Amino acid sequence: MRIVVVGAGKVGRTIAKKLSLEGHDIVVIDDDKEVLDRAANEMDAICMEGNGADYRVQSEAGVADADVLIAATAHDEVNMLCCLIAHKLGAFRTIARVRDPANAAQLHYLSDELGLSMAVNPDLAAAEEISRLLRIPSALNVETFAKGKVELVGVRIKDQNELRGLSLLDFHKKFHIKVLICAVQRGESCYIPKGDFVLEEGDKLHIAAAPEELAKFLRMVYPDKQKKIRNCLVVGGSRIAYYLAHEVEKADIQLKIIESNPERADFLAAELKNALVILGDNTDHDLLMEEGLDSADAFVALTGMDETNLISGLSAKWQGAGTVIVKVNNENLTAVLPEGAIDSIISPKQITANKILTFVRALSCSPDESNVETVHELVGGRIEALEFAAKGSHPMYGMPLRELNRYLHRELLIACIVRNGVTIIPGGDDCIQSGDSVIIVTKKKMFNDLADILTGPIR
């Protein structure tokens, strides 16, 4: 597809990064020079310095007969100015970052005008993962499919750990809860495992269950991590910790938020009905010791600035606060960190670009094939895990499993399968239906239909 990307900042960057990888035809638009340039030297795409809000430069670029126009500048109203130009000039589908809460609750009204197809906001994306976070304490992320129905988890092999030493089929005798693990990350190693895999202390597991059957598993395997979370220390009052505050409001989450900007602190403060709001320097190591650091059930960093957040994480995790989360934008960074110094570290960019990858990937199907719902990505992007919907009719289809395997292609795993709402983990008697909803972990990239899970036709 041919596919224009407005803005090479770092969320843009990444967007046309991926789809490039996926062989699109991808133009990006930025009137910076330099991030041009930079774009030019990750990928192969045609880059073009201008305004992507002047109709004289879309149409330069070929935006009447793009597939799809990405706007990801830094600025809510520029993006949706290139969509309504877009759309006029006769774009097939726009897709614009919006971030402002002001903006976002417009959308609804404008997204005709506009040319709409879908509107992501980075900040509440992060947000809701930094909520599912804080609801499970023992995960170092957690990715949600099938509309809530299949939650995948993140755990870590720490010491003394009961699943230190097991094989998979022992696991599975073991426990008896219907949960599976689908990819373990082993130092710079990741698998796909299979039943004589023998997991070990510091494996880093992604496992996949019913939220019901992962809790069951996660307070019999993790039962100090278990404890509810019921305050939470946020430094850096960005739009991440306001949408947070609204969305930890249901779980009887208390929220501080400290904040260095008199006017934002304000802000939030008169906005935030339930999150107690205090001016300060958020590096101030008396002040967060003061306002209960050491004795935090979770503690978050959302700063504009990834280093302190990196530092205050490790530092709160030093202190001895509970749950550690923080936000990283650059992976350049995080690469040097010690296994497990921080819990866990979320990007907006990378959430983002996942759902604009996930939409593209969707477009890329006619309405009668298993298109793609979600993609998230496992292990530094070097798995995929993808829900498909699995529609028409197919040979694959009633077909049990322990058949169906020597079609499937080498470390792809069909992890869950959800049928009127039951979530299956599938063993070798069990099959895809139509109507099911797929869950495949995968080494394997750019599927765009469950048939492509098979190295060739069935006989």
Contents of the next structure:
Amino acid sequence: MRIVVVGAGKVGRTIAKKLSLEGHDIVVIDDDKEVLDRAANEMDAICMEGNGADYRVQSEAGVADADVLIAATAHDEVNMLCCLIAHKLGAFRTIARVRDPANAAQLHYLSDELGLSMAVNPDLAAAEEISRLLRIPSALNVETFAKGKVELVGVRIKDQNELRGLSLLDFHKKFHIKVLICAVQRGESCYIPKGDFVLEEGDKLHIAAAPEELAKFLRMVYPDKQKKIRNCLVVGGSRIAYYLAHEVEKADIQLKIIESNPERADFLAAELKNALVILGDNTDHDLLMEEGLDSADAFVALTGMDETNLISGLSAKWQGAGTVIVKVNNENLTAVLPEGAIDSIISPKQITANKILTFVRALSCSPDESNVETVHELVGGRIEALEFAAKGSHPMYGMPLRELNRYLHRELLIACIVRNGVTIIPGGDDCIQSGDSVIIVTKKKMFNDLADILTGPIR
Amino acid sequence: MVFNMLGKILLSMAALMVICVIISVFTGGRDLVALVLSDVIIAVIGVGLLMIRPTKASFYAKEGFAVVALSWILMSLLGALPFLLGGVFTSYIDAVFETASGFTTTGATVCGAIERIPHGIGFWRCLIIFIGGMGVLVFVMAVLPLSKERSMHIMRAEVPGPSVSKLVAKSKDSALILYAIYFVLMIIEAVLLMIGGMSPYTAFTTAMSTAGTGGFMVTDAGYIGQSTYLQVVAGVFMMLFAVNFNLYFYIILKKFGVAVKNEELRWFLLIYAGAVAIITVNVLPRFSSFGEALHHSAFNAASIYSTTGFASVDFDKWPTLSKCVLLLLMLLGGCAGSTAGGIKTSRVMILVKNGWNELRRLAHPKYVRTLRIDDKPVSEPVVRSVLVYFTAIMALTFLSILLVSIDGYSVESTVSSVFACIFNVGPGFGAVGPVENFAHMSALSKIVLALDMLIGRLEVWPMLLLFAPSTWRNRAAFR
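Since the one above is the form predicted alone, can you give the form predicted together with the partner chain too?
Every component of the complex follows; first up is the chain already shown.
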């Protein structure tokens, strides 16, 4: 597909790079020569200097024949204008990054005029992710599939854990619970484990199951950690904090937000009825202690500074806070952290890029193909978990997995099948049927259609 | 990663040599053993390099430059094997000089009796010009799957000109389009030459030689004494191959406006027209008619400006003014993004405009003006890189002149020999004139000139970086 990306910032570059690696023809537009040079070195794409909201620049970039335009500049208004112009020029679909809550609200109102197929709000997406983590405190990351029918969580095996030294066969014998360990990260390497795989201390497991089964399992394995989060300390009253407060409203979690800017604190206090807003320096250790850093069930760092977030996250962990979640914009900084120092690291950039990627992949399919519904990246992007909607008819439907296995790619696992709202952890006798949602975990990349999981045609 | 790339390049080269083996079989096969043996040696070394498992998948600017420089040196060293094994040259240095001259599309020869070269090796001699013209790595990129992420580093190091722009989003597709245009133009020329009475072998070797703006011929007399039709065909195609290939792509896309409005093309044609006018007037007394004078000055100016190096008459006997104009044309070279050598017309434009701006700034110290080409501002780093490039290539030119002057030829021969090699032209004046060759020079001069050709073709930096100690300090990175 021909895709035009306006804005070569962090998000724009990440998306463009991933899409170009998937084989799409990419044009990147930005008016900053420096970031554009960086983009040109990082990926195989045409990089154009110019204002992406200028119709002359857009038409030179070939927006008229483009399949998708992605507006990912830092400014909502510019992004909306880009989409408007692209729509008028004839771009088939447009995607805008919109951050301001006010703009997000009127986007639905304007979506026809803008020809907008998708609006991505990185802050909202990050807030949703954080709220999921708060619901399942022992998880390091939580992804959902099939409209929440399946959850995929990452957990780490700590010392004194009964999972240690267990092979996967023993694991299923011992627990009798319908969960599936679909990927294991051990140090630098990652595995899609088979039955004889033995779990070790320090492994990070990615487990898929229906939410209720998962909760049962986590209560068994992490009895101390699985208590519900009641209070949560948030440092930095950013937009993510705003959205987070709305997200956790129903979950009965007491949110305490520390914000250093008086105006922002006033705004938050006026807008958020269920959150406690505290005006103060968010690097002030005494203040944090006073507000119960050591006894907080969860600590979330959401300031605009990565360094502040990481340091305060480390210090919270040191002081004994429960689950620690930290937002970073630049993931390079996280490389220096020791394994497990912070429970979860949230990158709005990656979340946004994944959302857009999923959308573009689904576009690559014709309507009668079994297209991608959701994509999540695990283990730093080395493993992908994909959800497909099985449509139409295909020889693989109805074939027991025991037999289907021969045709599958290596290092690929059919993790879950959701049929009529029921989650099935498939065994050898189960089969895929038309209408199912199928969740696949794989080391191979770039699957666009469910049939791509097969190495060849079924005879 | 670097060794892996070098292996792929050598295997591509071995594959190309198979064409010559086939030709050898059909034309008597005197050189069959030499070609097959060379082919096997190159392939074995290539496979050997591929066996070295890359430890790093990453590929940055430094590796890009290193791959380009190393592969060109390796190709010159190994591409010389058929000449040596086939008995065309007895000295390895001569063979390497000839190969480097071919790959870099220089066309300077050390062979006195060209017609005695067997056809298989003779075809190889012109095939390497064709491949070298567009770039070996660009060729490899077009046919082999490479790491996609950082291919620009290679493109930038191998494609001539101050800045590289891709035609389409993917480097591979861009390379394919360029090669397709290149190949089709070459075939058209070969067919036109055959209509003019050339044998298919001569026509194809000549067409490949023109396409790369190289200048090797398979006959001793070259273009001297050929029919007017053949000279006109070659003359027109030399100019066509010296134009930025991106313009042909625009023409295919029916964007004629962009192609015609190209500022570099206008400068190129104006400079050419001016040079032809001066030379025509200057050489008028030596020819029987104005038409003949115009014809020969147009052919030889096109040959030198495109850095091909064919000659329709012995222009070494022309008056000094004409020879100086030709010397200047050697320096200028064709357009960026073509197969020509020289410093490229677009760089000349930037140098002239920048000089003019500086001059204005002397009179008006606060004068603010951006340099524009094609009505688009040229950024400061590009201008700076052009200035540094010009300084560096001139410094290397003078250094080479000093080294070659040890041989004791006339100043004219010495200077023109270096110009002819570093700007990838081919023939110079005096002892290295169009009817002479480089065979009589000393081994030192041949090595210096062969290096000059590589420096000129790769536009200085890859070669210089290769010899910088810092590139080698961390050798593990090359795996």
